[in-house]
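Let's start with one chain on its own, the form predicted on its own, as structure tokens.
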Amino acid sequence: MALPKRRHSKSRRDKRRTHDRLSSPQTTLCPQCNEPKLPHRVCLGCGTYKGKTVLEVKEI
């Protein structure tokens, strides 16, 4: 089985791992209440989706 003859540097190792990081979820603002929400999902702040009320949200 082949083995590396020389040790790889830390910068070379890190260059290989640049695409392994996690990306943060993209959010949009709700047009009704202007709270951040995930796209194509019901707003948890006001319970609307595409201008229609889908969920009943309890006020605390």
Given for the second form:
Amino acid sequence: MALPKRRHSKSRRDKRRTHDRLSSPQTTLCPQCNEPKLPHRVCLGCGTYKGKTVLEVKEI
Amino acid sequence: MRHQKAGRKLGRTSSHRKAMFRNMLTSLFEHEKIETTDAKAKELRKIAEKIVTLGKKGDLHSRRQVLRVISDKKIAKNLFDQIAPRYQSRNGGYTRIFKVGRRHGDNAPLSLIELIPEENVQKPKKRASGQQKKIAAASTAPK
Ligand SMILES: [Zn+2]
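Please supply the corresponding structure for the form predicted in complex with its partner chain (the preceding block corresponds to the form predicted on its own).
Every component of the complex follows; first up is the chain already shown.
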């Protein structure tokens, strides 16, 4: 059976993993409050979608 | 193959699913809007639209058909008297779904499903004029 000949160093392992990073989610700016929001989602900053109020936002 | 396999089971038996959607429909027609998961909202939309169509008919048979699903007579009556009449100018599209983010705890995507409010019912007119524009554009484009 095929077996690894040498143990891979931490450096090699980590270099392989440089491509494993996650990308941050795509966001757009809310036309109402300019906060970043997810596309096709109600803005959680001001509770609007397409200029209409959909949700009441609770102040924390 | 997934031929003829439309619809979601939502991890429930058919009786459980049926009971759940009856509860959800009752709540939707009572409160006009409810918050639920994306998947349940999309399934609920199909059933809710059919119930509104029955509401628009309003004859004895359709009343009995609605009462098979919505057992609360007050809510059923409100559907026939208040909700259905406002959609006379509309052929379908009585509900609207907004995606609102994710739930704490299980990270499930949440939606808000609502019956189109009275003041927004007139929207189809806009679409009709948009179609006319398209037709106008199509007739001028080939030349
Ligand atoms: Zn906003």
